[in-house]
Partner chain sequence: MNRLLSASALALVFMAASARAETINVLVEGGGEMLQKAVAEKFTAETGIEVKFTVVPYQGVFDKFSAEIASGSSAFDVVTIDVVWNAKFAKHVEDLSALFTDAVRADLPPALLADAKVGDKLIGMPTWANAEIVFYRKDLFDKPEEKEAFQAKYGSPLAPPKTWQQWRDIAKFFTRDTDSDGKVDFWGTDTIGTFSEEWMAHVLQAGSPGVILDKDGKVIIDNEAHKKALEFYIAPHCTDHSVPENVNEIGWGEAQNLFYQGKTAMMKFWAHAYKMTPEDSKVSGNVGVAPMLAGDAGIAAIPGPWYNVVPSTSQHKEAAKKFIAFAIANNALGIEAPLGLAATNSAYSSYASKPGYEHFTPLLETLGAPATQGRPINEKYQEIVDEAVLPAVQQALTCKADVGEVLTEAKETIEDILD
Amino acid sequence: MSDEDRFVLCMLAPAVAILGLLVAYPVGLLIFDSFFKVETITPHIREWVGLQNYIDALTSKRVAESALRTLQYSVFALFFEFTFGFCAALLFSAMVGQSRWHRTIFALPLMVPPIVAGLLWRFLLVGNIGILNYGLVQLGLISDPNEIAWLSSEDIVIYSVSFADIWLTTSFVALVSYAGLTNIPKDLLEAARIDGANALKRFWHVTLPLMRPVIAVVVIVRGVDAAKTFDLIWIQTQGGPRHASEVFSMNIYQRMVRFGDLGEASASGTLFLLVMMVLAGIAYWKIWRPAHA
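Going by the form predicted alone, give the structure for the sequence I pasted, one chain, nothing else.
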């Protein structure tokens, strides 16, 4: 081993040690506990149950329903975050050097803590005192502030709680997308324009293919982040009404903290980790990799 290799290893050692302590050890303990019956009040007592915790989690109706709601929440939030964020990035790019203050103002929601954002949107949406419904009444879109029960209707609550997430992180998508747009060579766009391609064709055949790596980053980061959301939903509804907004992370929390079943909670957490890794791999393979093929 050369001196340069030793130097590199010495520089990497602290980071590897920290990652091992803060990531590898908790994940290893999570997987280890998933094969035992463990209660939170007596974590030192373990009873080997093999795959029974996984079987219980996979056959639980409540776990399946929370997984479906997680998918609904994630897809809904990611769709609107990406749509609004990417459109804003295109607008900033079209404004060339005049969008500095616009980008700064647009990024302000990123500075708001999730708990504060959840409380803010709870006051906007809650019952007959929510500001949003009164605004809709003033616009003539509804006749009564009680007409839309954003946070108490089982049919729409899982989408209503995502409004805070969309408002909070659309600016992240916009800024990342804007950074990607600024790195697209202007010569390619100019050549396409000279060849007769209109704005739509330039976007579809030049801009969008070159944005694949950026889109992959946004989809993976925001998709995983939306899927594991806990605080934004908990502060608004605590999973209600009647578990209608209980997502998978919340189900794991309830199973461990409220019911004290650390083993099954660990099994659910391990399954969640595996699913997120598979989805991230698919997103990388389908979105990013073709750009490098």
Second form
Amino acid sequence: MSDEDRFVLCMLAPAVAILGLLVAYPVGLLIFDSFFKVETITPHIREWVGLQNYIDALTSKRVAESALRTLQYSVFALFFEFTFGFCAALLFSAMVGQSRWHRTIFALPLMVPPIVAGLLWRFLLVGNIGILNYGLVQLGLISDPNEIAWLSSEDIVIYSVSFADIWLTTSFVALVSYAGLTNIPKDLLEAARIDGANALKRFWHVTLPLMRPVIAVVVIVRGVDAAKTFDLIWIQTQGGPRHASEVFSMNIYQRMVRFGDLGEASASGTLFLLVMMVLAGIAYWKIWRPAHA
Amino acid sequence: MNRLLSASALALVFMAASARAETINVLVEGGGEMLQKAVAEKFTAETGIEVKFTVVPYQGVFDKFSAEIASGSSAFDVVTIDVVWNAKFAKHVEDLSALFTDAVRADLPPALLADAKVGDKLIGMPTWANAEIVFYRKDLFDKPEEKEAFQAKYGSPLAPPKTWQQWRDIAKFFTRDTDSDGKVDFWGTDTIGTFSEEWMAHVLQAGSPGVILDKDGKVIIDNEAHKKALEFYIAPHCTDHSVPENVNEIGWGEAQNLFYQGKTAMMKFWAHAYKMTPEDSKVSGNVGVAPMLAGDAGIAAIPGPWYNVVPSTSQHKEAAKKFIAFAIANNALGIEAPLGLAATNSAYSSYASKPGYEHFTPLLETLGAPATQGRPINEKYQEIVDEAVLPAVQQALTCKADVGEVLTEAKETIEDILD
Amino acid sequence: MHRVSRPSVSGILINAAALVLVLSYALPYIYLLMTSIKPAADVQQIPPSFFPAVISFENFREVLQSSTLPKAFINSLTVAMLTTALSLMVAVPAAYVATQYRRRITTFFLLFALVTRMVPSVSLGVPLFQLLKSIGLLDTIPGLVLAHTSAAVPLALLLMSAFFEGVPKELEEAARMDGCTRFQAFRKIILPIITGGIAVTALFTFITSWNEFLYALLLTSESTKTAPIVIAEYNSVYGLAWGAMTAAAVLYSLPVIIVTLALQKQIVGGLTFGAVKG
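Compare with the form predicted alone: the form predicted in complex with its partner chain:
Entire complex below, previous chain first.
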């Protein structure tokens, strides 16, 4: 083993140990359980069923519908989180060193315990009681505080429940992007400016390419988290009305915990893992890697 | 080596401790600690056995107990569980039949006894029980001009409602636009769209032999009583417009708040809320209570009891059973706690005539009513409700669906789940 | 004249836009704060009002009288700080070699870290419970720290990898030519210029642990439970103590505000290695 290899291994070892010990085993167990008929509270009683759980999950209409809703929810949430968050980061970095308080206040949502954030948004949105509709009435946008049933209209509820997510995590995008922006060498931008590039061109040809890894990580992490979110939605609507706000991971949670069907829940969980890996792989190769090209 | 040493040191400490005093660990939800604190202190004083509570949020009781069972050993000797989990945990807890003496049996409402029974086992001892009763605004019901107007319109005196028809009439009567801006801003009552228990109570009032399932586990959600009850449940919203219209957003919390904020004249709600009216609320001092509504089968409700169970893996089963027996014998001790609930008839009766406990008489009458019975004791109850029952109620509450079809569809879903 | 005034106009625009964005995100938090100082009967007023008609501290009084909350705050703080320290110690070196010494095993490792972030956490809870039980760390602070670290390390790894990507390889080579070992180069040359990234990563590791609910519920008991559990208890089956809950949430956010403010200063650091690259 070369000196370099040894260095790499030493630096890697603690992280490998932690993840290997605490995560690899549960992940392996998840995949293992997916081939059995087994209940959550009696994991020692199990019956091999092969791919049956996968067949059940893939042919279930509920699973397909909740997967589609997960996509709607994640794309919607990610779009606004990224747009607002990245704009905020650009504004903060344009303020050069005067944005410390701005950034801290912008991060306030992160500091609210998620269960309180979920309830807060429920109370903001509920018709008649929620202050949001009263605010919209004041602004003249709607005429009756009952007009928009954010949480009980089956057409919009999947988007309404994502407001809490967007509110909570935009600052993650903003702060990480901001840190990425401060890492861009000033003299590169200066050189581009001297070469006559305008602000837009500098952004497009200098800033954006250097930000690729950061953008990739933000998109991957937030994308995965948005697809995984269910507790925030659960607090607001319990997946209702009539499953209209039920997402895939909520389906997994219900099966595994509330219904105790460990086998089928594990199969759904494994499928979720596979799909997410493919999506994350695409994001990695398309956004992150070209930085090296 | 180190671990071995510390383990044996720990064992020594443990043995020394247990020689002096035995301790039982009790897993509870926040309310459960409040209601059992007083009895636990008295128990420790009399027996020397320490009682240690581990308090977790509601869903945490289920999650934590499940994890303990799955891991094959338990740190808890008593767990206080919601009745909806009874069937699920039945195989993993001790049979407590021996604690159900004739005196205990005679003192419990029959529905609570029935809910304790899973298979041939009596798996838990009731600790406290709750049920929905009728809450109304005394000040409005007592107003002479309201009485007159109601008498003129409906030909009967304005009084706390006892029947379905009276409920609907009064709700319609009180629904009004108080500031004349063309919009209704005060409602007769509310309809809850995020829980289905209240509809289940109406199912029993309509004379169904059971809720969702009958005694043999056959699905009866499409029988006449279920249908009639669902029609009644959606009528205030779909026909009378006597409730805030965003019904599928309204849960227990919202319903309770609407009443406390003086926005509704009546509500059907869990009895404990009587004592929890905020002192500075608009309705404080004006809250009246009456037994749950009656249908063809008389008064009926779905009880909300909690049970003390002993996990099979407990290391202190005898002490745990001693505590449970002591707790039911001294059941009235919980009534002074903020939630003020108990399980036995005698405990409730002993407070019923005291001021501030006016809700106990209607609660006792509701809990003890012949048609009152619990939710089906089935391991898949939670799944049935989440997947079929609640969606059916919510669909009916859109007012666009045929009630019969909705229930037939729910029946098929439930049969799939049970297969 | 024209050249001088232009930056200030755009500066004003930038400041105004930032202010609008920041305030609109702060609004729900301010509403939470306002709710916490309303008297009990007003916390869920219909129709709702943004500002309290009367200011009352009864919610805070109730929360501060709680016998479990102060202890839970201390537990949360301890666990979050230890988790942050441990996660950074583990993830920063790994992310460094994963990006600067790219080879098949490091790419595989990064992807593995990513996978662990995708697993539904409910399916990790029970196995972790059994694991900690078998090594005797159930119901202990170190046990919860380990569990939180396992959740925070993948995030820290990914974030740090993104930041290390911006560091040119030449920097380490130059340091090694000056006689540094690989590790010295990492510690003395690379780490100081990446403080901004570390600060952001530290912040989010801290928050991951600070807000974590499921592990904290399953792996602790009365004496080790953390604040999110105790705060969730205000939402019981017998009703929601919304006033008390908002008051607890406001108190709960104070330590993070301080941590954030402290770490924000580090983020401004920025890089000055343009000279090396040029």
